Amino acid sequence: MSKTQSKAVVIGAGFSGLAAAIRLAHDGVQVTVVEQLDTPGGRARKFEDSGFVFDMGPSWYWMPDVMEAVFSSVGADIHSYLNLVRLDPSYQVWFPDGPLKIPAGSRNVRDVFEQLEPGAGAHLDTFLEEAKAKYALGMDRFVWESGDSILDFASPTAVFQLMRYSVFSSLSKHIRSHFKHPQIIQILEFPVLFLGSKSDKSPALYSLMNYADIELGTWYPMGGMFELVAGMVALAEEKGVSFRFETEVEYIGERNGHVSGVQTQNEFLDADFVIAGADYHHVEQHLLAPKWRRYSPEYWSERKMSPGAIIFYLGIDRKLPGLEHHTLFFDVPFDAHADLIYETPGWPSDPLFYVAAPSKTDSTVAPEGHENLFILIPIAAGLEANADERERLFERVISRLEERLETSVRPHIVVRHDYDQSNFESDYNAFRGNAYGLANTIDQTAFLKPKMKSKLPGLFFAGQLTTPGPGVPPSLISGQVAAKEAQEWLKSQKKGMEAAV
């Protein structure tokens, strides 16, 4: 190893961690990733009881091309690490009414919409090809930039093409403006419901989400989303990086006005630069000095998140007829448990909720003929946990799976785990118990996001908090981001050290 070989320490092995961690090594960085659980994955860990592998975090396999890009831009092929295989249907939606299922393919998509409102098909066509731009315009241009400043997104073709695009109206203004028919409002409006705000409050730049939706597909890795993070595991020893789990930091050192390494539980770990894919605010806010400290209490207390969440881990044994892969139950109104989660905060009576069923697709995540079930209610960030009303919000969710599967699920549970903010704030330091991030709000896009550079040199932020935002692929450019940010500051002060010298 050479001596003059830059060091590198990452914090936490979420996704945006191992991204960045893969990225430097390659590049020939010697890294050392710290994490203070006993597994990687961060939100995305997994666990298992009886026979059942529950997935804990995320569980939508969305935008392949940004997952394949973290394995082909180190010389790798996801393809050795994983096997996928594309939903059809991608999902189902079930409305009040009943289940209407959305089938994989923009052609497919095309009759569904065609047949709930005459001549939608037409307009999916002109809403897709304007989502497909903007997809390209943020993959290409916006994603991978650090947000630092106004300037990254200022280039005059860039300017064109956001005027163009009216990517800063309103999602909801947009959408109305191609469709009528509520349903196939709601199927493009949901995919911000998790990214952290209403329609009416995002800018139609995320119509991007909706081409990622329609046109890239829902994929599953076989064995589960933790088998995303096992491959950039097994992708990063192979580069050299070295996992310490269990390792919790205590504080971030400084010498000279730049980073020094970072402080542990066990020893002091030296490094050139440091990268931060654990929470932002706990971070910044409880393990730097002060002076450091770009951002206020106060700052942090006005920034808008998105959704809490409580998750419900669930085995059956007996199989569910009328459930998918993924299932969106939307068969109560909307806009009422999204007032209570993003205007007045407050614990729905009746909530909109998400079941996966990975079992429908992969026979190793339960025992056969049982049914593995991911049950997410969102919440208003930043509401206390409360025992009772989690424990209301299950009998009320899985009165409703009866209900509309005419089935009964209770006597039928065999295993169950409860995860709500409490977990998520004692797991991952989770500012004010989120389960994504900051909301994608006009005022919280882009250079509007806390910075991906720390004031204190040498420190760079990653993940869900800063650019580009929530999500696994949002969180994998970030770390790749963050790692290129790091890695042209070591270059600057390499540069600044030998002028001077």
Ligand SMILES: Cc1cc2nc3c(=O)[nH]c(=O)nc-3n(C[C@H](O)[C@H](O)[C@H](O)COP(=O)(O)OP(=O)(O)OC[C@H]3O[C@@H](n4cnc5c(N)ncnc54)[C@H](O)[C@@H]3O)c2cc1C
Given for the second form:
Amino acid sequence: MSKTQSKAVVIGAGFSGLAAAIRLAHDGVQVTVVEQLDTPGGRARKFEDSGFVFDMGPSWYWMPDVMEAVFSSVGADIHSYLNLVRLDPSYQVWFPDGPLKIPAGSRNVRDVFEQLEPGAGAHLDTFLEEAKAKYALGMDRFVWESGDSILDFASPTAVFQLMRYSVFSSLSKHIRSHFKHPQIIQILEFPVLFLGSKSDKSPALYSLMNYADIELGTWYPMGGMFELVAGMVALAEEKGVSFRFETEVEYIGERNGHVSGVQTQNEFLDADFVIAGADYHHVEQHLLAPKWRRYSPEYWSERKMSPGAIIFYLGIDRKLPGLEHHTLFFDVPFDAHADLIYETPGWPSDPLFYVAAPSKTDSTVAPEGHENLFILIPIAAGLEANADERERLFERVISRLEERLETSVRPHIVVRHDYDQSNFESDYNAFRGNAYGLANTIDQTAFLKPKMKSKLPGLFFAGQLTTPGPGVPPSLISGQVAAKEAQEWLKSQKKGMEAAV
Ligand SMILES: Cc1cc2nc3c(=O)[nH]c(=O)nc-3n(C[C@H](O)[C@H](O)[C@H](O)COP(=O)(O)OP(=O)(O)OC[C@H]3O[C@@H](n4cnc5c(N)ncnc54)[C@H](O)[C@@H]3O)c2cc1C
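Condition change, the form predicted on its own to the form predicted together with the named molecule:
Shown next: the complete complex, the earlier chain at its head.
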């Protein structure tokens, strides 16, 4: 073990790997990030075609406090790296009877709710008060811990608050105890539906997402979501992190009962510890010797994954009035598609879908007078890719867009790229082609998620399959927590060795 500067390898230049690398380098560790692709960002990469700049994954910039903390915790100011704007409306939901804009700020949302359901404004106040307390509890207690043990959550105050807010009862019940109007219910349920599971299977803890939505707001980094990746890479390089792209880790080395480094296709990189920001299942089941695997193939086959996604990246040679930066199309029966995602996996005939049109806010992501569209259809996890079904869904979604917007779209498509489960598998080694990791179900929450600490001492997992879960902010947090855990582990190793001599 090095007596001078500690050495770490981080596998994967996605958000979790970048957050870990920044933290470690700031603390004086010599860090090498090894990424199999030719660019950083992982699921949040970007690509360009004919003047259109497409963010490949995340488009909702929520919980800006977390991104800010990643920078400020190492003495940097995020605003020197990003030009963030708050969107207003935050988003629009297209219901069967037409579009409804959700404005920025809880006072304005209160008015919208009140118009839909008399009395719902006051109910929103109490709902958000509780959601705010859960957010504070989550941020304070849950997410900044490794979650390796129930003890991480078991302080008397935390237990009292958990009981008080019945955080493990269902989110569906919790929302319905405050509101009756189906549109309000759908607005409050959509964050968990798109990122994890149906609200009747999600713990009420996740109403903290409604606080993030309505109070903290929807933001956008000008230039696109990739700007956050670029800002983090710049910060990492300022701290001395070195990056190796197009370098795939083939296995994780072990010496004397702890990690010794990683083998890439070119060389063996020595390390005092390793943080794996690549998909947990891939690292554990394919890069680690069997005796160091904590979980069996059966364990993995029993995991409930969050929905898969079919994505169309479209360049349109005209503007499309009627769309906002974010529009959710809930204009067909909600439960029919939700059941095909979560209950009996199958292809929807008329899907719910989501359209991002960042060109509504940002003129740099499309040529002048053009529209940049990202269309996402959630589908059941593990459903085998099927080009015919994908094409049918594409046609259906474009027809629906034309009907709802009352304008022509099809003849104006000048750029089209498709992305599905098979791409997630081949690009990211994603287990069952998952887009957003494990479903946020009650039995896969907090300490019930795959553990951050490996059975192999010195290997730590970060990213959307471990605590605290899927999404940009949780992945960033997991990287930072894994970095902290790894350094504590190394310190205890060194103390042990000193005591032995
Ligand atoms: C379509 C889509 C939309 C989303 N929308 C949102 C949103 O709007 N808001 C939000 O907050 N979140 C969103 N998310 C979730 C969010 O993007 C992810 O949770 C987050 O980016 C995951 O980061 P990560 O570091 O865990 O993994 P990744 O981004 O997947 O990074 C892992 C990296 O490891 C690399 N890797 C894998 N195997 C190896 C190997 N053997 N050797 C070297 N490198 C390897 C991969 O190439 C990859 O770059 C979305 C995700 C998707 C897919």
